[in-house]
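Consider the single chain below, provided in structure tokens and representing the form predicted alone.
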Amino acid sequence: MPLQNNRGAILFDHNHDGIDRRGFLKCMAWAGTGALCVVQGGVLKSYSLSDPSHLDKAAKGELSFVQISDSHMGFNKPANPDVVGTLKAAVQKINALTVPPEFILHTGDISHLSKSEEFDTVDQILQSASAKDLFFVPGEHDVLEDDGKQYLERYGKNTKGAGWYSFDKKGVHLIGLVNVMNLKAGGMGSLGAEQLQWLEHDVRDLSKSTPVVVFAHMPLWNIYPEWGWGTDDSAQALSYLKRFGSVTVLNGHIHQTMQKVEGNVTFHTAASTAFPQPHPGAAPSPGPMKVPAEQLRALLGVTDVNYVRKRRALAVIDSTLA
């Protein structure tokens, strides 16, 4: 059975409440906008950035990296007036940690509509981070105009393809994907099959103790297919990580915390830095959501997430800020 969490999304109704812009950064302050994930003995936890009696601790695993997602640089819609603010705020975040982080993966929808100064806008505040070592994926948004070309030179010199890669960390091996690139009917990802072809190579000499860390921007399991929030192909590209014991897989895109155990793999997907979307079928459609203000720290809360490899265990810890 599927192990699910939305409490990490911020709603907000800015026509209603009256919140200036100061308390709206605070209310995102609040939700812990990216997750710092650990490896301790070839184990995958991943902790909420908004709960620091947990960070300085975790952070002296033998590897540690932040995920962060779906910036939308260049939204400036209701649900969030200010999306400057919000990254800065997840920047501020990874900067109180004691220990910096190794890394940081952004998992897509860095930018809006994939214009040059979005992406200068995201590169600029990303810079201020105390993890030097940036890693991207596409999402949709940033490959609106030509086709990713942009992205691949900013982002993707020395990837595959549209802008697919691996690399090694402390043992740990990533592998970055690409989704977005042919999407189906209904808007449902796409990899393709000179993706899964290359994949299939990536992980075929690993040794099965080998811990794998997948991202990618839209999900790789079937979370709302009505509303494109899933990948068509996923399957075969999960089939060649059945031999490894730890498999993790982490996307962006819904905009909201979610997580899934299947056999060995961990899948979460990660809270927007932007704005939050509806629940998988609670809304006609998937878009920016609000809610009234006095409803706000009842739907915000603090997740922590534990993958134990040997027992092949998720623990999803809630709490709310009510």
Given for the second form:
Amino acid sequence: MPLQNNRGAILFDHNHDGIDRRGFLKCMAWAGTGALCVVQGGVLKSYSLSDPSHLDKAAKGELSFVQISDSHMGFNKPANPDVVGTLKAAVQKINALTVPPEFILHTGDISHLSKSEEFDTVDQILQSASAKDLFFVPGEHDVLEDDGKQYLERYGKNTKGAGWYSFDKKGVHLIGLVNVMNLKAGGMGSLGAEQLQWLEHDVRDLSKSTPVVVFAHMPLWNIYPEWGWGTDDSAQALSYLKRFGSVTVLNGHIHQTMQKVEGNVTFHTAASTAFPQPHPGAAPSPGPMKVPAEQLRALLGVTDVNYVRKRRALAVIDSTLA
Amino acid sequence: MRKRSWILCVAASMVLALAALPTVEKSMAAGPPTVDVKIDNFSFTPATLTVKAGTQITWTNGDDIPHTVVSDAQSFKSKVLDTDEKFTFTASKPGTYSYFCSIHPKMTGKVVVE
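Switch from the form predicted alone, shown above, to the form predicted in complex with the partner chain and output its structure.
Full assembly next; the chain just shown is listed first.
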């Protein structure tokens, strides 16, 4: 349970053993409100974006990167007839950050129908972003028809299997996972045995003080299984990360921001740059949510992630496109 | 007045008969029976369908999100269906065919062919 509520800050107790589940904690920040989370010495603080005095402190760190997700290029239905315009707005938001991000993570559903012209358009728009590097993982919309062949040709250089990989930036170990391939009837997202084996091996020799960031398209925690919002074998993946002091899991797919802290792991889903989806169970299906045009950009957004080495802190800030 | 109504009535009957004729011909010429399955709100309706062998089944995607129709045993597999796109499969062999949307695997359905 939240320990206290002090001037807009909510404190969460982290269990350093990473096993104890006594504090199964939930912190949800719906798109549009925005939240800043700072993990410091095992304690996560969550601030409302409406209090800018806290944001300045957290904005300085050794590593700063941005997550965008679900650009669904090619989507043209009433929920957003201009996904080009909203992706450009996301890039403008990124380029306006005081500290230019080291890189951009795109957590999948780059395209709507896996068409090459859809990928081309996203690539062109992202070229104007201030970040030096771009990293991707596929969403289910990026691997339609061809089992991800085109995705791998475009974005999968130096990756393993269906496109999984890891890299290090300024002391942070980042891992991109693919959980949208070989989905089974009645199931949710899937990592598969081969990828799990690779993951176990990938983190085996890291020191437990290494901050770890895992990113994938579908949530690696069960948000709403009724709508398939989860990954069947995510518990196995997370078991390999228990010994680390700080693990941050970034996902997309559900087109709204949501956070949860469990033990040593902070889970975070990012907003879409294309269209919002309903809160779990709030509609008959998870289909695109049509909102009045003037409200749309308040429900879309980008996520800014900041790592401060000295404070052992990882901060996640959501901002809308409004 | 009375006579006029009578003529109108006869005329109307003739029109109806003429209109009905092509329908009769069409159904005779249409060949296999057809059944529709709707894809709406991330679900197949009806979720379970029982048909006679030889029935032509057509799925139509009414969602703003693409879906697929894939039998678990790969007996049939649609391409990706965008909004309003259709997939037709002729159920020739008796048996039970479980199927799902390979993009949203929580969406499942069943065709029973008698």
